[in-house]
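Take a look at this one chain, the form predicted on its own, written out in structure tokens.
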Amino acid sequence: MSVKSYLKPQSVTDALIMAKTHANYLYFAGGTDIQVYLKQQLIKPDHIIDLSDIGELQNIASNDENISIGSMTTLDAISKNNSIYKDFPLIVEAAQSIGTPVIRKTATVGGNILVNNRCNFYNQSFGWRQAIGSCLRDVGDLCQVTKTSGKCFSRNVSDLAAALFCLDAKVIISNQNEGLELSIVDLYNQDGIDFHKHLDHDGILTKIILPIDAGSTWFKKLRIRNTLDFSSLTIAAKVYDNRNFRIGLNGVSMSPVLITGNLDMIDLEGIKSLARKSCKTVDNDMMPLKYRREMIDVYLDQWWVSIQK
């Protein structure tokens, strides 16, 4: 792979100008996953725009109503921030579940939120993909999982997204036109190839805003190796004082899944049914498909027991 230029803007404005004037560019955050994609030749940018020198993207600020987190804040910094630990222990738990302590010193909040979807048949070496015939997400015309050409089912694996879904977070995107504030739920497509929305016009995810609201939270993550593997299933949940609940699921569909309701209006079996219908789970993970589906019910059982105490 040959990169023509490696650029380090000092501000978001500089980064947007560089993006506008350089075709086939890649925004680079912590790079803990992107470097693997580069090595496997899954992405081939001509220009890399490294955002690590932009100080405004590394700020954490709080007031009585919310906490805002810059997208280039590292997962390690999240875990050590007193305000986040006090008001959003769920975010700390999710951040600490990602990678190793060394990785968390480099990996960023924005990078995890926008992590590329994964699939056993796609996330392989160039030679491996050539041998099997590749897939419609790469250069082939068939999904190697379903053997169809209609849709890619690569799965979203952001653990922070599951937690942010149930915390009703908002995100700020800066682009060539104007700034945009939207619910994090609206950042994702249920599509294994075109999995992020609102990042056209060279958009940069700059900030995450978390509203401070009382309630109990719960988090669980399934993977083979705790420090190395991406999530095979992540479930985060929050129950508010009025008994409304929000449950974020990830690792089992093309985008994170949100389930909402009120505990006085739906029982556990109803919640499980909603989860199964909402998740488009296929056999594209190291863990068996049947087991991953069963674990959705198991984790929801555990959450249900925890909120009865």
Contents of the next structure:
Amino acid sequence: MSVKSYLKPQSVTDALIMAKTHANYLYFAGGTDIQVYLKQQLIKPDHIIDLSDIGELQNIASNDENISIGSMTTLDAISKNNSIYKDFPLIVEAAQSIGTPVIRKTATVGGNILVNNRCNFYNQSFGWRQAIGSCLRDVGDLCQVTKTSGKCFSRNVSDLAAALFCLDAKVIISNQNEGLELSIVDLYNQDGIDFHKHLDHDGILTKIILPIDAGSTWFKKLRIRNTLDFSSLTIAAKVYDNRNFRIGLNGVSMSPVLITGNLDMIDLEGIKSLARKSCKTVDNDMMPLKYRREMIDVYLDQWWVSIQK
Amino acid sequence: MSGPIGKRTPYIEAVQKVTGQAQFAEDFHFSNMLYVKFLRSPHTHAKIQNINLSKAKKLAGVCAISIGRDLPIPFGVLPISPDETAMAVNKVRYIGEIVAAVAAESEKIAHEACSLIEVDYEPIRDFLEPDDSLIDCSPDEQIHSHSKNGTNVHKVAELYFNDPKKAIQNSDISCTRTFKFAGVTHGFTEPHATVAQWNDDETLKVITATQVPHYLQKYLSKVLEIPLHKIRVIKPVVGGGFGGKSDPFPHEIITSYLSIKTHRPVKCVFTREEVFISNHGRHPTKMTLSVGADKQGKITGLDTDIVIDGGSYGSFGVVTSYYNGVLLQGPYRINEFGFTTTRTYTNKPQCGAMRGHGAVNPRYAMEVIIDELSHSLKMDPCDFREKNFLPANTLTVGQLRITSNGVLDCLKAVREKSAWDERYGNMPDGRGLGIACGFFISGSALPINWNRYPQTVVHTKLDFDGRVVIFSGASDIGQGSDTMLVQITAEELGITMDRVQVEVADTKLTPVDLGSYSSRVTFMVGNAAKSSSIKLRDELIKTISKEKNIKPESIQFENNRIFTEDKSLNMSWDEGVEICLAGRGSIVTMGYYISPQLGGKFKGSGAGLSPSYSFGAFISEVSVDKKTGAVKVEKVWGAHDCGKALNPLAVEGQIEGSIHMGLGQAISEELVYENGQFLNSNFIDYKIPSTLDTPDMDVTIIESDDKEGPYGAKEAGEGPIHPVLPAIGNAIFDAVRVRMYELPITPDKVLRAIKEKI
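Hand over the structure of the form predicted in complex with the partner chain; the form predicted on its own is what we had up.
Now the complete complex, all chains and molecules, led by this one.
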């Protein structure tokens, strides 16, 4: 790793100026994941722009209609915020499923939402990748997972994204233009290499806005250990007004997957079928592919049982 | 005992460790120091055609580069299997093997220089699965030319006593099953690290994270061609070993060589990935085990065929091969007994010794089959085991000498504490209990390198300041042997532990100890320390009795005082020291340990011989989610016979650590290979259980008072792991009625087994 400068802007405006004047930069949030990428030479920025001193990105504010969470709020902080705990227990549950208590002291909401996609064959050291020879996302034209050259299926593993999908969250992005507000769903591409959208023009995810409304939520994460592990499958679900539902799935496709509908219009088998079709799951996780696919059905069964109560 | 023996005693270095003051190998810094990085092979099996160092040599800050032909002398921890060189010579045998090493002014420069080294390889057919290695191949394709019969077999170890096949065939019932075990690795916290310093007087000092300073000294001497007396190996504080630091390692030899070459101190610290690549962990294993029994539940015979995947080099593999079989001779009486273990070379990182060496996987198989036999006979699995236990003071069929044996007490303890009799077989669907037993050596009775010396020597020095210093080569790697030495010495001299200090594991200052492996330290070094302390006490008694005209046998030592019962003598320790040292100054006493002559006269009879054996019985309680296959180990009751707990706190820690480590191999840990390299060489993807995955533990220490152990003590560091895994496997059967024959028992496998049963 050979970084020429490590910059610590005090405001979003400063950060955008730095981004404009430093080619090949990297925005750095909590850094718990991205440091591994640096060490493994998966990314080679010339400049690091560390956002941790920007106070405006660490605010949590609420009114009667919504809560806004600064993107640099740590996962630990949102877990301990009374407003979030009261109105969005799903967010707390999702946040507490990420990393470990120590990691959550540093890892941020924005960092998790924009966590890089993962693949067993990509998230390896330089020497390992050299030995394996080719990876669509790295070098060469052959995917080691599918043994084809068509498409990268690296998977999104943001647990918060699954929760935010079903809460219909909005995100605010500042950039060199006017900035923009969009649904979190529009932040993601179904693409294992180019997996985020709308972050061009030096875009910085600054806020997440959660509309406060009633509904019952459900969350489950598949992993071998009860802590630390990245998701092998995350399902977050919400049932609200007149039996409408939103289900966010992640860890099983190149982007988080959203399934919406009304429980009077579709049955469990229909929802499962939609989930299976929407998820482009391949064998790129430590858990076997067949099992992860099976668990989509099993978890949806469990969610279904929970809403019958 | 009036001193610290038998009392819960925190480790003497505990405060240093938790406050960050303890010095690990990486913490040693010297002025003018260089740093080493390695160029590693990207091929599983390839001839090295050419190495071009010209670009790397030109990089500013590069001080020395070495390649395989600089250090061509082969070595290996076992003298019968010296098949490794410090770096690849002529060909590479696994991805990650060291091809070249650069010493430079910084790690960064060394790393960059490695990337500038150009190597031309000619790939050779690789052998990634043991089954492939069993088949004939051309000499050019062999991983090692010394493999017999044109295969890639490293070792075939077999022993047969009587006719087990026939006995099983003629049994009332029998059970034959095939088991598969994934490779696992040690997962110690501190990565490998070495600092080497070549001195002006042409002596070499090596500070390194090792379990075996003495063996390292020996192989440094051999490969570097330097006399033993010019080499000093120092083991600083070590952050865990579990067998993974019990070989002499290439990086230790290369770092030393580069220090000699540059006349500067040189440091090497592995990344976590390099630790994984270095491996030396438990062998991936496939075994078919047959056990017969009569209608009364007596075991009639055992026969097993085992193939272990050794990776590219030998390491402890010959011993592992024997241990896979011979350590099935207990804790049950089996008179018709036989095994064949085949260790294959494959083009993967080498396997070696790991906690519970060689016997963990077969123990799982044995205990699961016993469970099956019990069920076939409609007999309680605890009762079945009880019927078959070896007694104390007996010989096994292969002439392992059993002395003390507390296995029955172990079983009774966990049976009662877990309320086994009320709950086993009566728990709700998805919840179950499982029992398993085990035994293990308290040190190998034979040294690795045959010689006429004792297996360990301890010196005890008393000086005018009243301080007692113990000099021992014993390597404390976190198991508490330094504390044990202090406890024993304080006990024998009747002084408080603060008056006793240790100088350990420094081949210049301390007498030889063979190392921390095979659970030998408490038994062997403990005996030597006790003997040495007694000699020192006798010296004190002799001089004090003479000066004070008191009968020697009436003098007692306790609480820093030297006295007689009638108080005609009542002096402080310091006063006694002054009398003892008057006119001659400090004194040094010596104690040693040599194992008794043990074993039979047949080939392979030395394998598994130990002056004593530990025993244990564990019960696990699990819950199984039948929809997902997820297993949660709720509680483990463990009872271990360690002879005498010199430090119950340390023994409890060892048992708890064994439960945690056994849990990992049982349900989550697995080295996953992808074309010969590990897919999961990091602590995210290699799944060591977290605190949240670790069950409640109930630990019982059984003290069977071994007649030859120090104060009756036996081992406690490795034996407790053996029953943990099968107790979990058997509990899963009780919970959901499926037998798990493949480890780790991940949710997908459990779910598949449940579905297949339906």
